[in-house]
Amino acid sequence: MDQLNGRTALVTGAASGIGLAMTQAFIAEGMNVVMVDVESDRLEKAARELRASGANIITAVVDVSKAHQVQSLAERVDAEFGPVHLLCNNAGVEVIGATWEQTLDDWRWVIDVNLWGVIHGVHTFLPRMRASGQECHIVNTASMAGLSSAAYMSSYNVTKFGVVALSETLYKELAHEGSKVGVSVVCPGLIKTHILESRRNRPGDHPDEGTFGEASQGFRAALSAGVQSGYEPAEVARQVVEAVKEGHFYVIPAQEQVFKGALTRMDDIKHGRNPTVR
């Protein structure tokens, strides 16, 4: 889809971090650009400042595991912008600590989002992509989280594992049709984003986490050093924006580092090993 001026984006998690750095850059590159997050009031602060640039923005505030929540967006959307040409399913939670202290709602509030959240950005909105006969394109974020293991990140690897298989399943069955629709999944290493801080739009259906030892607390301090010294979310959104622009499936910002776990888990897989303990 090399033509993005005049088209319209959707991007959700948009109100910060890399889904923020998407909108600035479609806005850069001529398009309109509906933001979607669960956080209102950060919203609302990043589209007036988008808006008084001169952006075409429409803000919605939508809980992305809510399916009903999805539709209804899919439908105001049409309304108010028409298609929706570039989807980015960039919502996205996080839990630390060792799988036998995640609580199931641990578990079910972090499928909700970066799972189910994906699914449903795909099901709404693929029909109509494919229904348009326009050039479109999906861009799902996963995370290097997707391509090999780390431990204390069970139900955030198990997500991000599947964005990874349902994103190249589906570049593969459009490819069979011929389809007008491309894909790309999202790939990056460490970023300087708030996923740390996602504790903050955990709903009272899934009560807070539970109580995690010095091990996993010790992983995530490492962690959140390892964020806060991480790529930007600008150089991951110049990459998208190539990448959907170009048609590339794979967007791998932070290769060094994002390589070194997915080669090293092949490795273990090629030569029959356990797996190597990062």
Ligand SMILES: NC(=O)c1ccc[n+]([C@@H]2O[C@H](COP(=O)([O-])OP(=O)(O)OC[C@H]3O[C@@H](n4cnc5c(N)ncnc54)[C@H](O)[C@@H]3O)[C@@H](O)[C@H]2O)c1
Contents of the next structure:
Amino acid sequence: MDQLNGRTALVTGAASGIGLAMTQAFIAEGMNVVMVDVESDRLEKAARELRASGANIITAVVDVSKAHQVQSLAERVDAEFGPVHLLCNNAGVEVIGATWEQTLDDWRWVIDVNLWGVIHGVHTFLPRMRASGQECHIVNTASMAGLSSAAYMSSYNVTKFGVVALSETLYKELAHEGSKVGVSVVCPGLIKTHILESRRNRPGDHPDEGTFGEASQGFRAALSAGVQSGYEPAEVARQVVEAVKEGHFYVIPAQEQVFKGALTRMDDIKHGRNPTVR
Ligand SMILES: NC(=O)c1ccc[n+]([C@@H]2O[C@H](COP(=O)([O-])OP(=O)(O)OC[C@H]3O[C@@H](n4cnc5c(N)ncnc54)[C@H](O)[C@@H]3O)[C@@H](O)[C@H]2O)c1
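Previous: the form predicted alone; requested now: the form predicted together with the ligand:
What follows is the entire complex, opening with the chain shown before.
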């Protein structure tokens, strides 16, 4: 989709981090943006600032893990803004802890937001895009955790491998039917965002009862240092805009980190080795 100007993007997780940076980049390209998030204060503040510079935005407080909320969102956007040309399923959360330390509620929350959130977005908006006959594009945010499995992140890894699998499958199916709908998957390394504070958005129906041991806490501290010194979200957004315009599927910001894990995993498989423990 090389023409973005005047078209409409919908971004989930738009109040913070990568989603906010994508919103800013799309506005700079002349797009209208539907900013979607669960965190209403942060969402409205970000939208106010962007509107002050003339951006055409609507905001929607929607929990992407709830199918009916995503369905109502699509109906509202159809009525108020018209068709969505660029859908970014980006909202995500994490729980860090050894597999045996994560509660079933931890698993449900992470899978509901990171995997079901993307499924809900695709299921709701893809039929509209295919029926429109217009050029459209779907961008799903996975992670380097969708290409190799770090320890202490099992629920997160499961969801991100799922998002990569969904995106690759969809890409092949749409290419096979000669569709005008493109797909990209974003698999970043460490990016300077608020991802490690995701518990701020954990709803009450998912009690946070995890108790994490020393090894998990050590991993979280190391990850936190990595995120704080990570790449800027604007760099991810720049690569997403380029991928949408040029029709690239894999978007790999901070690729030296991503390739290290992914290629080691492939080598392990190829050479019949057990997984490398780092
Ligand atoms: N930061 C990194 O290092 C990194 C690396 C790889 C992938 N990612 C992925 O990037 C995406 C964006 O995360 P980020 O790093 O910008 O973190 P972030 O916490 O800064 O932003 C995530 C946004 O998602 C929103 N959100 C959370 N649950 C939601 C829900 N149920 N419905 C709607 N919105 C919800 C949050 O309120 C927040 O605004 C996530 O999918 C994350 O897994 C991040």
